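Taking the form predicted alone, here's one chain by itself in C-alpha cells.
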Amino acid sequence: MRSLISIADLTNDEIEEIFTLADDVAKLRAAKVGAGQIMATLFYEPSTRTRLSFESAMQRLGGSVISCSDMKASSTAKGETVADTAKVVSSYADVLVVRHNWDGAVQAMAEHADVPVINAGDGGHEHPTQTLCDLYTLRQEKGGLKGLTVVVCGDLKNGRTIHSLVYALARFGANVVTLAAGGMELPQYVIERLEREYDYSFAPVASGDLNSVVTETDALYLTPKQPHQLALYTQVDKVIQSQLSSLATGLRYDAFYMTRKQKERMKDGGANASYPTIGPEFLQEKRFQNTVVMHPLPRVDELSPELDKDRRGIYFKQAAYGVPVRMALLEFLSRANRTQRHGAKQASRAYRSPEPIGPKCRNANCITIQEPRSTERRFRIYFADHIGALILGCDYCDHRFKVDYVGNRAAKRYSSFDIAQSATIRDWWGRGELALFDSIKEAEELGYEPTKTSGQRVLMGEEEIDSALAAMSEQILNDCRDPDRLLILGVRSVGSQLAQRIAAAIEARRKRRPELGEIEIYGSGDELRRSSAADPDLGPLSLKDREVVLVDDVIYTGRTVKSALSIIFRSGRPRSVRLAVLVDRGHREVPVKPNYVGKNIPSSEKDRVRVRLRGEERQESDRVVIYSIVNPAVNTNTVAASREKSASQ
C-alpha cells in the first residue's frame, strides 16, 4: 500500500510527476477522477489550511469527505488507541489524512490501516505535503529548484515543515542558508544526514549583511558546491572568517522561508528566546529586490503586514497552491496503488531487541513512548564512524541516539560499545545474537555478565588526574583574554564531568565560577545546554564572541570533537574555541589538535583507553585504564554445544 509519511517516500521524478498533474488540475477536475472515493481527515491538532485544502481537493476531484476536525470529541477522549482508530476508520474511507501531535503517530496508523495514509504533520517530525506545496511554489516563481539559494529562518529545531523541506531542497540541488533563533538550530542529525546522503558541506557565515532580517543569530551555509570545514579549526581564523563573510555578501538569495516559534513543542513556550523577523527594512534592501518571502502559516509576529501588499510576499499564494498540489497527490497515490508501484524509501532491516528489555526511543514525544501498544520498538542501526559510535534511529520518529552497551545473547556477555567492535557487532546482528542495552542494570537483570578483559593497566591514578586538571585549569585561565567571557563546554558524559572540575578549579582561583555547559551528540535532549538547572531567565547559552573551551576525556580519531565543533559553530560565532582533553592517544583522522592535554598516551587500535571517574559504573576512585577486550563469544564450546542442542531439538 503506497502511503506518504515522509518526503523520502517519493523520488524526485515522482515529485515532478505530481507537479505535472498539479499544472493541469482542470483535467483532473473535469474527469472527476475521485468519483466514488471517500477521504477521512483525522486531525489531533488544530489546522486550517492543510485540512480545508485536502477536503477541497477531494471534493473537486469528485470524491467526498468524512471528517474529525477535533479528535478530542472522538473516541480518542475515551482512550481509543491510534491503532484501533486506524483499523476502524479505514473501513469507512478509501484514504486517511492524519495530523497528530506525537512524532511517528502517522507511521503507526499506516501500519494498522487497510487504505493509504497521508501525513498532514506528526509532532515535530515531518510535514511532507507542505513541502510539496513549498517546492511547487518555488518552481512556479523561479522556474526550477536546482541552484536556488533558500534561507530558512526561525524555529528550525521544532518546525516539522523545515525538516522535510531541507531534505527535499538538497535532493534537488539547492543551497540552504539557515538562520535559527537562539536554541532552535537545525538538529545535528539533520546536518549529518545532509553531509552523508547528499554530500553537502557547511560554512558558518557572518549574518551582518542579513541584518534587515535577523540581528540575534548567525548564518549557516549548506551547499553541495563550495565545501568549507571551519568546524575543523579550534581557533577562529580571521582570514577564513573574512573569506566566509565575502561569500555571504556575494550570495544571491532567491527565497526567505520564515517559520513561527513552535511554542506548543517547547517546555516554557520559548518565552525568553529572541526571534528573527522580516519587517519594512527588508523591502528597502536592493539586494532582496528579487527575493520572495514564504511562510507555511499561520504567522504570529515574525512577518510584518507591510509585506502582504508587496509582490515578494507570496505566502498567501503558497497557501492557495495547497489545493492543486493535494489534488495531484491524491490522484498520484490512487494511480500508484492501482498499479502497485513501489515507493522511493526502501525497507531496511530493522533492529528489534531479542530480549524483553532493550533500547527505548529517547524522544519523549515519540508514539513508541506515548502509546507503546500501537507500535513496536524498531530501530535502524548506523555505525557512525564519524564520531566512533553506534547509533540507533527510531523507525517511527527518526530520533537518533547513541548506544552505550552491547551484548552477545549466546554468550550472555556485555560491554561498553567501542567502534573497533563494529565488524563483530555486524556479525552478531546477522546471526540474531545482538542485544543492546541502555544501562548496565538492564543487562545484568537479564543475566548478562561483563565481558572479560585482558592486560588492564592503570595509566593515571587519582592524584595524577587531579594534578593534570589543575594544570590545565591554570593554563586555560592564563590564555583567556577576558575571563568574564569564558565558557566551559563539556562533551557528555565524562567530558562534562571533567568540565565541571575544571570550572571549579578556575572558581577557586578567581572566586567566580565561569559559565558552564555541555554538548550531547545524539542524546535525548538539547544538543547544547547549560550543564545544571540554571535560572530560567538566563535563556539558552550564548556563544557569540565568547572564549569557548571544549572539554573531552579522550581524543583518538578526532571525530567526536569534529561533531562537537560543528554544533558550536552552527549555534553561534565564538571569539575562539580551544580544546582540552585529559588523554591524547596520538592518532588522528581529522586535523584537530588539543590546546591542553593532561597526558599523551600512544596506543594501538586494539587498545581501549577509558577514563573512569568516581560514581560512574560503580567506580570508587578516578583512574585512566588501558586494556583489550576478549571476544565476548570466545566461550565457543558452550556456545557450540548450545547450538547443537537447539539443532537436535
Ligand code: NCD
Second form
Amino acid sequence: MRSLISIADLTNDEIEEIFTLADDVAKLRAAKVGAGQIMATLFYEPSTRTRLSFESAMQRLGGSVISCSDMKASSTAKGETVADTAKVVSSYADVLVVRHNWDGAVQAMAEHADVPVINAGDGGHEHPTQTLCDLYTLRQEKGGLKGLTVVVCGDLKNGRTIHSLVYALARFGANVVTLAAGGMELPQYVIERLEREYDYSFAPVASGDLNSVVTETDALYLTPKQPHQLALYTQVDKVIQSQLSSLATGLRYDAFYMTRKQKERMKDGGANASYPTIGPEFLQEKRFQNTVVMHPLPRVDELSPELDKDRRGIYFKQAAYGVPVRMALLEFLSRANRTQRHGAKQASRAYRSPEPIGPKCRNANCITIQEPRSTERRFRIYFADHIGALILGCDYCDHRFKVDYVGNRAAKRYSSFDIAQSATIRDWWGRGELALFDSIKEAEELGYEPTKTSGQRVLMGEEEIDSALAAMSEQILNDCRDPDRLLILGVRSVGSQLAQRIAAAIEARRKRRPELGEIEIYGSGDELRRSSAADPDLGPLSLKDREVVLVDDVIYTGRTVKSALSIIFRSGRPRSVRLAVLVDRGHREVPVKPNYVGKNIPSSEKDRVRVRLRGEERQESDRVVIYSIVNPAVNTNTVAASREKSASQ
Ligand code: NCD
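Switching conditions: you have the form predicted alone, so give me the form predicted together with ligand NCD.
Let us now look at the entire complex, which starts with that chain.
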C-alpha cells in the first residue's frame, strides 16, 4: 500500500503528476472523485492550515471527514499506543492524515494501519505535504524548479518543513543557501543524506595548513557536484542583508524561505537564542527585487507585516495552494493504490539485532525510544569507510549514529569497531552473523567474549601522556594571539576528554578556564556543544572570531578532522583553527597536518592504536596501546583479505 511518509516516497515524475492534477482541480471537483471516501485526521499537535486544507480538500472531492477534536482527549490519554490507534481508525476510514510530535510516529502508524497514511508532520523530521505546496508555489511563481536558488532561513535544525524541502530542491536541481540561526544549523543526518543520495557536497577545503582554510572561509560554500548545484552557507547574524552581501556575488536569489523558531522542540523553549528577521530593508535591496518571500506559517515575529502588502510576499498564496495540492495528492494516492503502483523508496535490507539487546536510536524524540512497543528496532547500515566508521540510520526518524561495538554471532566474540575490520564485518553482515552493541556491557550480558588480540604493547604510559599534554597545552597558550578568544574543542569521546585536560592545564597557568566545547561527528543531533559541565545559561557556543583548538586522540586518515572542520565552518567563522592530537599514526588520506602532536607513532595499517583513559570501562590508568586483532570467524580471513585487496585497488 502506498502511503506518504517522506518526500522521498514520491519520484520527481510523480510530483509533477500531482502538480498537473492540482492545475486542474476543477475537473476533480466536478467528477467528485472522492465520493464515498472517508478521511480521518489524527492531529496530536496543533494545526490550522494543514488540517483544515486537508479536510477542505477531501470535502471538495466529494468525500467526507472524521476527526478527533483533540487527540489528547482520545484514548491516547488512557495510554493507547499509536499502533493500536492506527489499526482501529483504519477500519473507520479509507485514508489517515496524521500529525505527531514524535519523529517517525507516522511511519510506525503506517506499519499498523490497513489503509494509506499521510504524514502531516512528524516531530522535527519531515512534512512532505508542506513541501508539495512549497514546490507548487515556486513552480507557479518562477515557472520551474531547476536552477533556482532558494535561501532557507531560521531554525534549520528543528524545522521539519525545511528537511523535506531541501531534499526535494536537491532532487529538482535547485541551489540551496542555508542561513541558520545560532545553534539551529541543518542536522548532520540531513547533510549526509544530501551528500549521499542527492549528490550534493561541500567544496574540498582540506589544506595542509588549517590556518589557510580559515582565511578562505569567506568563500566557503557547500558547492556543487554536477549536475546539481548547492551553495550552502551558514552564518549567524540578526541582519540578513549584511550576511547575504558577504556571500559570493553573482548568485541570483529566487526565493527566501523563512521559518519560525520551533520553540516546542527546544529544551529551554529557545528563550536565549537570537533569531533572524526579515524587515522592510529587505524590500529596498535591489538584489532582492525578484526574490519571493515564502513561509510555511504560522509566523511569529520573523516576518514584518510590511511584506504582506508587497508582491514578493507570497506566503498567503502558498497557504492557499494547500487545498488544490492536497486534493491532487489524495486523488494521486487513491489511483496509485487502485493500480498498485510502487513507490520511489528502495527496499534495502534492514539491520535487526539478532540478539534481544542491541543498538538504540540516539534521537530521544524518536518513536522507537518514546514508544518502542509500536516499532521494531530497525536500521540501515552504512559502511562509512571514508570516515572510518560504521553508521546506523534509524528507519523511522533517519537519524544516524556511529556504532561502537561489533560482534560475530556464530563465534560469540565482540570488539570495538575499527576501520581495518570493515571488509570482515561486511562479510558477517552478508551471512547474517553480525551483531552490534552500544556498550561492552550489552555484549557481555549476552555471553559474548572479547575478541582475541595479539601482541598488545603499551606505547605511552600515564607519565608520558601527562607530560605530552602539558607540553601541548603550553605550546597552545604560547601560539595563542588572544587567550580570551581561545576555544578548546574536543572530538567526542576520547578527544573531548583530552580537551578537558588541556583546558585544565591552561587554567592552571592563566588562572582562567578557556571555553570548552565538544564536537560529535555522529550522535544525538547537537553536533557542536559546550562540554556537559558548562553553565546551562550560557546559550549556544559561538565560533565567531574564536581561536579554535581542535583536539583528537589519534590522527590516522585525517577524515575525522575533515568532518569536524566541516561542522566548524558550517556553524560559524572562527579566526583560526589549530589541531592538537595525542598520537599521529601517519597514513593520511586527507592533507591535514596537526599543529601539536604528543607522539608520532608510525604503525602498520593492520594495527590498532587506542588511547585508553582512566574512567573508561574497566580502565584504571591512562595508556596508549597498539595491538592487532585475531579474526574470530576462522573461515572469513581469506574472503576478507581478497575484499580488502579489491577495495584498495
Ligand atoms: C509548519 C509545521 O507544522 O511544521 N506549519 C505548517 O504545517 N504550515 C511550520 C511551523 O509550525 O512552524
